[in-house]
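The data below hold one chain only, encoded as structure tokens and taken in the form predicted on its own.
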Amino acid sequence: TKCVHLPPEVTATSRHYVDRLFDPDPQKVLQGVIDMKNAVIGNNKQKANLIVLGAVPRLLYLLQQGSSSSELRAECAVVLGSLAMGTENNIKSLVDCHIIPALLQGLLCPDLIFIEACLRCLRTVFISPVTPVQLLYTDPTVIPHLMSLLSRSQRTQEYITQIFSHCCKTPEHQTVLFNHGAIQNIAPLLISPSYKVRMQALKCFSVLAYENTQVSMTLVNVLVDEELLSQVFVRMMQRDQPIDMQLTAAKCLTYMCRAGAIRTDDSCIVLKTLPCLVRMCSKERLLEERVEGAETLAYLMEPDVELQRIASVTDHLVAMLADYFKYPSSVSAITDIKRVRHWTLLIEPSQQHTTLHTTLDHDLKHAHELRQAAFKLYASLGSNDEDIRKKITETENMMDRIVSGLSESSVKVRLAAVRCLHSLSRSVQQLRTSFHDHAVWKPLMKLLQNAPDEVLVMASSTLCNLLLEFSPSKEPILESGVIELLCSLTQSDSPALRVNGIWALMNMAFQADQKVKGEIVRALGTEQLFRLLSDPDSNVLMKTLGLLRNLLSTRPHIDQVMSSHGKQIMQAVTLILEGEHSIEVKEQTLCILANIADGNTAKELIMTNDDILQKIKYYMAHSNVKLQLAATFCISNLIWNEEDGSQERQDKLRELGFVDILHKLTQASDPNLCDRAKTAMQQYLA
């Protein structure tokens, strides 16, 4: 245990309070608890002293004693609630003394005043970030009992719904609350005469519906006093309602919409929820409201291009978001503003420094949150529509802001900035213009050096787009060591990073010159290339085949790669064609074979491999047209007339029965397959 030295005068008064809790006269104990209650209100120092001196276990003992009067028990709960109102350390001490089970046990008592005092204290403890929410769910009888207490009074309604909304953190929690009738029990509270009750009930629904189809689908059909729940939410979003209520109601409808319970073209979304969230982004709103409004709006329209288009022309949203960056982003800028605004306050000289510092931290946090929210919303707005992307990049200094966002101190801001960049990088137009003008790839490469996985996934996805053949950034990037960096991503434990690494290499190899292709093969190494060809993740396999196909794309390249790695490539191709793979994977593999068949010297690797020839024959007669087409392509390339040795190849393939198959395929119902087979047959007739 830590030894805490308290100043003697503090100890004396505080100890006096604690000693009185042990008086044999119950009346004096009660008076002692009441005096303690008055002494700790608003006095954090006194709270900390009493905790250190062991007041909590004694208060809990008195609270749980059957012989204590109901008045004493209630007063004990009130003092504990007051101690919980102090610092996070106070809460930790209370939780360590097992306050939660004691208070939950107290709820079984019939006395309403005592129940309310216990609930108020539980509420204060549970809304603290240091309390493990799991403690609400350890005893399975607790949730049903809390549901039954909802009908006792407005106070029980307010505290219980607040406890639920703070302790519902996972899909499992949502299910427990749902199964114990949360929806039926809480819905009537939305029309309670008490604003606090209505508000906490609303917050409950927002956490219950978040990414939860079961809850959302149920909510759509709920009636409150003959009115559909969604209409109650719409009423709560009206401009004359308090902002907190408008915003939380908009969240409920957003989550129901994203969970598939309300259509994106429903009027309650298009005409009510979306405009309400756009309003929350305006300058008039508080910083917290602007952050929440923007993040919720980004989430609402993320999958729906129509909502993105509507939002982009509502209330000058794109320009309005530019103001999110005007909030000072550096400590020095905030300090300057504070000097002007704050030194009129009367602060004791000893506290001046710390007060400024806590406000600075607070403001810096807000500056970060605002920028993060704006980036998220821009990313969502620009994820599909070319005109919106153009509008975003033409907003004042937007590209500079994104670029500086990539090197911010806050990881969350960096992630949001790179998401925004990724969204814009889907546009060929932007890649050719603003991305090039701002040398976006430089900070992006820097970001890839050492970043958390979720930032890496987004940054590497963006890099994939930058490396497309038409992107002018490609040349300078190639000189910056990008190939090594991408090869290292292909060795990651995360499938998403392996996919992005190999995808970017595939884009880089597309129509590249031999030097670049050679670099890729050298840096990746044949061992790693073949490891990727047997990757358990089918996306990784597809992209690796795509890379291989791009490496084998012009005759000199095909012959060069096959002369050095032919044996291993043929082995890998054989394994894939024999394995349990999707049609897409097999089609891509047959296309690689068709490329090999187009090489001058590489052809022989197929012609001398009877096993592969049998496989091509098998796929020409397959039930899937795509596979038949790709396999026929291989044969077509092998028998092409103008090339050396075509006669010998034609003879060998005739002996193996390929001509008969081609003849059959000229009668195929698929016009492409039919044409391909006829073209191949003509080589025999020429």
The other form holds:
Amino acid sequence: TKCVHLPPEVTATSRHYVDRLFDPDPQKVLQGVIDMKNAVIGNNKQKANLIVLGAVPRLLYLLQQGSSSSELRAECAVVLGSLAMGTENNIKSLVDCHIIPALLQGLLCPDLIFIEACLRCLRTVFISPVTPVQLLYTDPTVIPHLMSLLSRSQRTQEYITQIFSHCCKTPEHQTVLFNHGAIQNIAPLLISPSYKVRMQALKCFSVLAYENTQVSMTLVNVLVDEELLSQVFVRMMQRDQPIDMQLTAAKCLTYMCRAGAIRTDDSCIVLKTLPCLVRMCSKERLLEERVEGAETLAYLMEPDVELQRIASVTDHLVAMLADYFKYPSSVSAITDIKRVRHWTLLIEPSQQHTTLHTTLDHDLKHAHELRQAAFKLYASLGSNDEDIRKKITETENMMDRIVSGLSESSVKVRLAAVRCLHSLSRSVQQLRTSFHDHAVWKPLMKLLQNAPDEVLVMASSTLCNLLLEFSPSKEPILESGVIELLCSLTQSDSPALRVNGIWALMNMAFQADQKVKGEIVRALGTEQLFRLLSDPDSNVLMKTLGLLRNLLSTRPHIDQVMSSHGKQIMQAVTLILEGEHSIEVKEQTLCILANIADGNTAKELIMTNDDILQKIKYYMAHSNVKLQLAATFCISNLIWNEEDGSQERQDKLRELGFVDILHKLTQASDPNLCDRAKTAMQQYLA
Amino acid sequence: DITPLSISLSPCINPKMAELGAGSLLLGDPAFNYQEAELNERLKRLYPAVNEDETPLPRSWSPKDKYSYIGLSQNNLRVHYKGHGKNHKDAASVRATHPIPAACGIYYFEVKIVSKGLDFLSSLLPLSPIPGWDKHSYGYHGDDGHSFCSSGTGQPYGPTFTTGDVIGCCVNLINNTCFYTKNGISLGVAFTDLPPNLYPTVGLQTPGEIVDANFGQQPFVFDIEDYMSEWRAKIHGMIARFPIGERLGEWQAVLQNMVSTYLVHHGYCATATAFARATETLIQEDQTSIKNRQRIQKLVLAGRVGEAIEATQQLYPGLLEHNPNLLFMLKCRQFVEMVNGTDSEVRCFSIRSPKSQDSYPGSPSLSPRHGATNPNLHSAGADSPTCSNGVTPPNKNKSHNKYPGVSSASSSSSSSPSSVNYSESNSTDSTKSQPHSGTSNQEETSDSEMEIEAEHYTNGVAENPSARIMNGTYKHQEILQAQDISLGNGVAEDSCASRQLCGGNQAATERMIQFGRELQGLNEQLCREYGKNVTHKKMLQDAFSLLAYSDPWNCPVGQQLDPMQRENICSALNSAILESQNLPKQPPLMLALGQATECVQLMARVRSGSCSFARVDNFLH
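Condition change, the form predicted on its own to the form predicted together with its partner chain:
Below is the entire complex, every chain and molecule, led by the chain shown above.
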């Protein structure tokens, strides 16, 4: 199906190579394979030709044939390895020819040279992004066999660990490798005399430990040549070690720390891993290293404020990160041109144009990667400490950069920028000052219109903070018609988005005027409101109750809302109080009742509902003080003296036995409850 | 009887230690001495390139260079403030005893805030009289975290610091920057373009403020050695990747020439020939000449100095006559070897048949007699590995001081025909080294034998004053020591048995005494002709002192008997021969090494900090 047009003379030479593989004389076949090996080295065109002409199945046949000499089989594996070194298309063709099972089968042969050639080829195939990693795990005998081959030679060690580190992509893969003794088998390789082996072993540990408590907990107790593994990693982070090794060792320790295997105040984290990662962010490092360094550092300190504080003063990190936004700079543009010129020496003129484009794409990608990494790190740095947030926002053009980051084409950058904004939005001071000055709400609102869920979660969460009542951005956001948007979020399948939507609405309704509240109720619709009250996510339920409570504040608002939606609200309240819910949910619900009891006309909805009154009575005698307090508060509102009809209500409630309960509560050990009950009793005495 | 002498003669007491001890008035405290030794060791490890005789390292605060408001205690490491602390005028500072030597490359010290008053500043100050301290100073304030540089206005720099914090200051003398640390965390570059000769300094301003300095007395909180390792790697990388450009071929020719001349210089004839063949280069000196020198060197290294003198006179007539100092040194050595019982003039007495001496040079074929002399040849052969033990011993410097005249001796001017001439015998060796005398078979054997022996004393020969730097490579030492042990057994037995004056032979002793008189005569003659020579006098004294002890090997001057002492005279003789043939008296490789070493030392003097990580011995394997 491939459309390949080959010049006839090229095809002729290549065909000759393939034809020789079919010679009846095994000696000539061997010579043919060796000649083919020499012809394909470094020649992508030749590789493509041979693949198209069907060399691969024949080579695989020869490789698998028991009658082939071990020399021939090894040479076949070498040629296949060479073909794999070409383009991604080559790899695809090889995988389509079922090269992987054939080579894995070849590993059972006792001949070490053949095994090494097979592994080398497998390595090249597996590290390609086009190869499905699952192919390594299809046959359950493969992993244990690879483990056993680790002892054969430095080459087998290098190739196998490299295969592992590229094929360990999921927690399941981690578990499979772990269960087959990956740690015990690979740990000794960390002190191998070969740098390549040490490096690949280290990479294995970094992928094994990532977000894996079981692996991490095992790793901390492993000894390599009587030295703790963490100390081996610390040595690998020494400043005279190759950067790749320092960075990967820092990753291992980071993952072990995040998995809880190493304390965040351990000196190997504070004095070694963290400074090492900060160094990786320096201008002297390569772009990829700076990106990985920043991302790993962000991950390391995310949950720990003390690490955030230390990082914020280490080697001017906050200022150093500002450089991430200066790529591609005028200086790098010059070096890039040089790089392009350099490349042109190696390629045919017709390809120059594409190479230039590739280089520019490459740079653009790097620029995106750098920016998103910086945003991530800023987000992590500023997630807890007010002083650090101040330091970040005072960095040159920081707010402008975030604002423009929010509307970048790359989703990754947008996500990181909004994360950063979210982190900074936890600061009351920043909400009041820089956030307002830079009108961050505008790009944020734009971002919310059409974005992937993960961006939406962050953006809406940030919006929640911008809608806090002291935020000067609240007004303009309200005027921009955000309510519809938030209401649509509450209908999302993602619990995080539903929470953020309803949370933002809750914040918006806090001390809002009647118009806004009316709009919220109208836009959300009672049906949706009650659907949210039965949401399986307790966070959603809590925030919805919070919204209700905010809607039901100040007497006129209470009466108005209750007059239009009283029936449904009372139903919902009843259901929640009867259902299996947490104390917090019930408390919040009782508080809503207390608010309702504060209305003028709304009171009657409770007074006429004996079921609800019985429930209030029940909660006044509950073992939880918070619930008792909320229920008492409700009763207190109902019997308040200065209001119309208070006498009748007092009488009715006395009949229902509330006075006795109040009387008991005046003896309560909790002083708040005791006071509340006494205040309520006074209403009767007055 | 050894003790009183050893005190007067032993240079083992480190003068630096004594000086320090005296300076700090706490010499008697053993704990303090222990700390001091530990400090010395740590400083040596941190700053190996620093020559403390020229540029001492800061070790404490200076009781002289301080404000009166400053009090010092705990070996001048603790600083406390005793002023009023009312305003900025009451600020006071103290600096360390010495400025930071550039040869440190990277310098680091820490200060622990034991107790914090209201204001504290830590700073670095340049060399200047006390009143001018405030100018050109560089510091980091604790109260606001600002850095200040030469002027009063601070720049936001780092976090604030207080009681319990450990603040470190690192001066990078390679790029002239400085950064501070807080509790082991680097706070990033504070200053660039720092001037040279900065003193570690602290300033205080509040009553009750106490800080403790750590100039290396304790392990540092910050891992400074890790930081140093990065710079070492950087500088080594710079050297390793030094661009050669178009001159690759030129460099290769130079390197080949260096290797070749080195081999020729030390007389590794076959190796040199093989190398020349492989690299298609030419050897300047002819083979016979190389072999002659090799033979003479072997004789000296075997302690057979008399024969060596004789061979030299025979092969290079007039050489020793033109180098009376060298001749004198050789004769002194010969005397020492007589005491040792190794020189052939005394050894002949201990051989059973005195005739054997006469018989073997004359026998051209393998006679049974020849077999009898074999043990001697063997012991000679075994001697060279002993002396080849090219380990630079700690007392090596001492021996150089004793014989400083190696180069001056060879360069001193003309004549005085040697008055002493003991032509007694031709050794078998002389026939051996005649290239055309033996059959080709024999020659090959002897050739390979020589190469093997040459292997043994490779390092030892290189061990001459100019080549001191050559040694210090540890792998070699281990190998050589291992050889030493295995070969040493035989030698030890041998020397134990013969560890008597002149091998315990009466006639030999008489010969030795007679020789001593002649030597004394030679000295007097030289004095008359060239005036008094202190070096000669000392040499003679040392040599004669051996006779004053019942066991010369275990006496204060017994070190002269160590076969290793032959190496200096051996290389001096070799150099003199080469010079007389108009060949360089030193191999270019050694010259290059010497020059590189000098350059690095010069770098330290002109304050180029990278010298600390560009040490020549780092590149010798």
